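Presented below, as structure tokens, is a lone chain in the form predicted alone.
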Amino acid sequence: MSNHSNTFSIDGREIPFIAGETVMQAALKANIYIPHLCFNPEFPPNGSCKLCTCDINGRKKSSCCTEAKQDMQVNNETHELTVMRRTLVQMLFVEGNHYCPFCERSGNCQLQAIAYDLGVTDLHFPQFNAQRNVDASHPDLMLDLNRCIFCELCIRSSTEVDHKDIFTIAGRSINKRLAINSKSGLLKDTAMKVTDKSAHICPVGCIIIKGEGFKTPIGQRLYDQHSIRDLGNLRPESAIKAKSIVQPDVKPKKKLKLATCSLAGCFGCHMSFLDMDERLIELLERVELSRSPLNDIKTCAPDCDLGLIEGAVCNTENIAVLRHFRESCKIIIAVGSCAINGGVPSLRNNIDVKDCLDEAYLNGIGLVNPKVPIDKELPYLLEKVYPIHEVIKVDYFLPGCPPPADAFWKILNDLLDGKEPELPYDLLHFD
């Protein structure tokens, strides 16, 4: 029997609930956004992602699994919870192999959208580079286990709605993976169809429908235009405070020295930097350009203020350049997906270096006198490609592939004005 006289509070706001409802269910009805990934109102909660954890009567509990009670006190929008949720999202990113610039679900991915909402600009932790397979055996569907976040929504929908019981979880720890209930272990040998509920419920890019990838232009995708909390929920009353970083010793109006460099990458971030166009003239009234491929100066001034670094770390020369920048620059900014999470160059991280060299110099198409170069002047390739924060301390992260020119303009002007940089939603992109 319904009873709307029951109420509890979320962030001081009185919320009605029906006996038996959870905190999450009552919050959604009241248009209050609590971050979540594994919760779906069509299925019983299982509380696996923990993103919906709130402070409930003084204890940290999953709001999707906690039954609402009369006069319960719930805190949802606090700085402590935002930092905790941001850390959970960063752990999900490094535990899997989530590279937004070449993921078909980018722009429509709930993990990415929550990361934007929480102000995630970097991974913070070293990447696991887990060995996970891609199953493209099905004629209409593809299963990319690199993206799986173990929300189990596909398992529940396949069992409870499709009545096919196709998915399960196997293994533990780093070997934990989504598995297929078929003799071959492949999706093609199941009864799964593209019309099944489980084919459409994945919140990330693990289950992909073939032939539909990248059909919506960047800028027009769901989360390009809308925050995840805007889609049926309220915007937060409290701004998400930027992560705690020591305020740089930058004073307004001072002409600062700026250096830039590119490691393993495509130079796309420098091209985007140049897209500031006429604003570059205004910028040069406030900064003096030190080492940069834009002016061909080879060495940083020893008292450089800002260092912009794009590209990933793939060889010994990259490490030397990074250390030189760290010694010379007061503030280091990692620019773009390659610098922040390894990007495209890190796709070789699951392949032996020798196999990479053989494929490039011995087995490639159209090679004349194939030979792996061994000149002593050439830097040595590292076994893996690393984001730069795994080699040196990084002060700020400017995400994007590449970051838009407006994002360069915003972060540089914030620093020049002596303010803590903060990117608005429309400038925070991972692709």
Given for the second form:
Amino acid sequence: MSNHSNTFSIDGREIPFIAGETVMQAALKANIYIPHLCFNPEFPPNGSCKLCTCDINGRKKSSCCTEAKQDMQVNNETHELTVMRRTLVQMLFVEGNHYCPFCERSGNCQLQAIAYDLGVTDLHFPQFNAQRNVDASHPDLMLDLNRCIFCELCIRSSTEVDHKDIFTIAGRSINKRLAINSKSGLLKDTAMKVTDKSAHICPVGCIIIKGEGFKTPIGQRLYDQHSIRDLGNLRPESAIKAKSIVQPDVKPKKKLKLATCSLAGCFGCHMSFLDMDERLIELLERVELSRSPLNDIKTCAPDCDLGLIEGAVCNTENIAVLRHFRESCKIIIAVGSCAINGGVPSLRNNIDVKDCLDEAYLNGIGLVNPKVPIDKELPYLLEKVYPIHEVIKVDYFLPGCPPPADAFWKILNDLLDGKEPELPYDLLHFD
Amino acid sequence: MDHSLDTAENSENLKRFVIEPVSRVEGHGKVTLLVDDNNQIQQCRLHIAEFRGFERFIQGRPYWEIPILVQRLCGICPVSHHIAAGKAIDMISGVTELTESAYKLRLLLHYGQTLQSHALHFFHLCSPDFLFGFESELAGRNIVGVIQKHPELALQGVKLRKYGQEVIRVICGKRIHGTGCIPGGMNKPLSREDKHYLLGDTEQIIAWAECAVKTARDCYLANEPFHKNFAGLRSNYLSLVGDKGELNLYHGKLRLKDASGNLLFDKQDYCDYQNLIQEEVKSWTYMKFPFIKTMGKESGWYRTGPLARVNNCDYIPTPLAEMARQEFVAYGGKEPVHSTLAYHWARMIEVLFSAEKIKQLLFDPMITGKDLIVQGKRQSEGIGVVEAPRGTLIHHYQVGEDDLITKANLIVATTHNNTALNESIRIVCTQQINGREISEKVLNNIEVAIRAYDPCLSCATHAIGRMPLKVEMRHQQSGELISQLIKDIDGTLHR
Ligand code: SF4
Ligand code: SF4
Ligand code: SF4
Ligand code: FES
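Next block, the form predicted in complex with the partner chain, ref. the form predicted alone:
What follows is the whole complex; the chain from before opens it.
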């Protein structure tokens, strides 16, 4: 049987393959993008992330592990699969501790890039707050296990290319973790070198080369310029265009009543709202501001159309404000990474609150009258910091830290025009 | 100093009023008043009711990540935190001097930031109080009202801020929370296109900044006797000043003046801040009360920020801003200007200074230089201090051998002003509110006083953990170390 007679179809397109190739391998050669994280063409498949799941002859199968067969029918780009892949990505995010806003791999990270490609704007599930370690014992390398997605590429490359067998997976289910094969369990007691293949293989920000972070400026990072799809020259026509200001051509149908507030956040999201600059003047003609830190109205009008919430939930007062907003506003938009997944304030979730307070107000040096503040005017701190969707129902999510001004403009105009708000690829950021 | 309103003697029978949240300021705070049956105020407090714990949770993070992480303390002046942390991290990487281009880029970044933050504060947040009156109708007393009634002024404010934000964007890749400072320098040169893009507007920006000084001055002088005493305090002033006594927002030595304008100390290395400043904790707020150690908490409190800086410096090294400073100083006469509302005037003088500085820097051929990084020998400790828009900002870090942060201490600008903020609102209570029926309009007087300080209650909620104390005894003549005593965070002492 000659090779060219071997074909199967992906989304109706006939693809050639060589006997023994997987669906993923054949698709890659044909410039068809199937989302994947744990697959790397240099290594045998691992089949752990399941992102490459396709509809293969009517059944859901990982395309990196399924051998291509003559006349196979594969569906890749279906709504159902997109929804499923989104869910998988959301689970990967909440399972670890991913703080894209200050992660040095942001913009160069495959997990993040796939989330952008799939249009993930929120994480849906409650945060796990997994206890994971940072191993910085090695002089040149650092492992931030908070970001590990268990793709096992480091294991495969260390064994097969470096012949060192440094990494392994230990524990099961929620205690699963990447472990180091050394007596101390530390990276410094292995033969790992910065030149090893495994030092450069991690698709996310777990294996880090020390002191190199943030050298690539924003705008020049891999996925700032190309979507993860475009990198395979799959959609060259859709390479990200220079950031353009979206100008709506439809005039507003009605005036919206808008309220905004900041919970545990840094006000950066509000500042980004103001970064609409002159467009603000236009916008403020079409929306009426109710409660907002920008004016002196301290309670929401009961008939607000729209509530923009910045910041995470860290104390009892935040909960009260949030409920007040939910009761008063028809639509609630969670704005920024703090509101959407806890963001930077939730870094305290792996530390005892009492520990934080004691360190600040009791054990400090140079303190006069050291005591932990407690007063009926101070709201109770919550044990953990929560994203707002864990406290109230949220209608839309506007990610970023902060979301760019153009994203505010786009989403508000969509709503003013009575359209379902949508974020184009170049306005979707987690950092 | 009037402590009488700090704590009411008998709070049971008093009516409670609350301003929550304090609005048209950056961040989260609230004010409570306890009032007796004759509408006499017995207690008045500004509470910082949020706690975030930055210093604790950045422990265990790698040091090069810190400038990117800690700017999330504050979205209004993220660049201040980015640069202060950047300076501390330079020190940790053993770099004492940046390349000329990196240094100038940082200056440009910092002045862009000062311009945008000050413009935001005056035009977007505070101008309504002056344009419409402290007790004007609530509905129009905000930026929307300004846009409707004074569209030109509003637009100028919006565009001034926009320009500052654009300076930041071309350097850091984003207007808010970008990346720029990396250990020993900057991650990207300024491109020629970006330089020309910014240069295109400098003249216009300087002209608007001059208008801004006039507007702030005229607003203040229009009702001088009232504005002069409104929340008026006499205080000490703390700021960095440059080597020659000039206004310098990026680097310098600490100077403290008393209320009569006498130098209490000068040319103090900021790395010694622990020996200069102590902090008091009060149970009803998460924000501490710093004071000068040798003076004690009763008289050792001080103010920072634009008023302190313009009062403290000997001159401003740009011509138009220096002229504006001289007029300001002349107004004060023999003493520093103490009026709390004169903060706005001083702030706009700094806007003009920043605008002129930006132009100077853009014409400097080194600004587009590509040599941006220096390397040094790793140290275990770093301190970075800048004059942030709101005042002196201190970042202090210790790092373990594995490059992870072991200790952090941050004293943010607004915290320095804590005593002054509380004192100012108490004076407003006594002067403006006592005996009156308490209404929303009357309470806005309190917020007007708070806004004058441009408090960043967002930064102020980060909460503090102090560094271990280190006492060194040195030989008087030779300066040689005789002995030292170290007290750890847990209180244990060792040598
Ligand atoms: S950028 Fe960093 S934090 Fe974000 S998904 Fe990637 S590894 Fe996780
Ligand atoms: S460290 Fe990186 S390469 Fe290794 S399993 Fe985790 S995510 Fe994969
Ligand atoms: S998402 Fe980022 S910019 Fe927005 S409040 Fe949180 S830290 Fe600030
Ligand atoms: S890429 Fe196929 S399972 Fe991960």
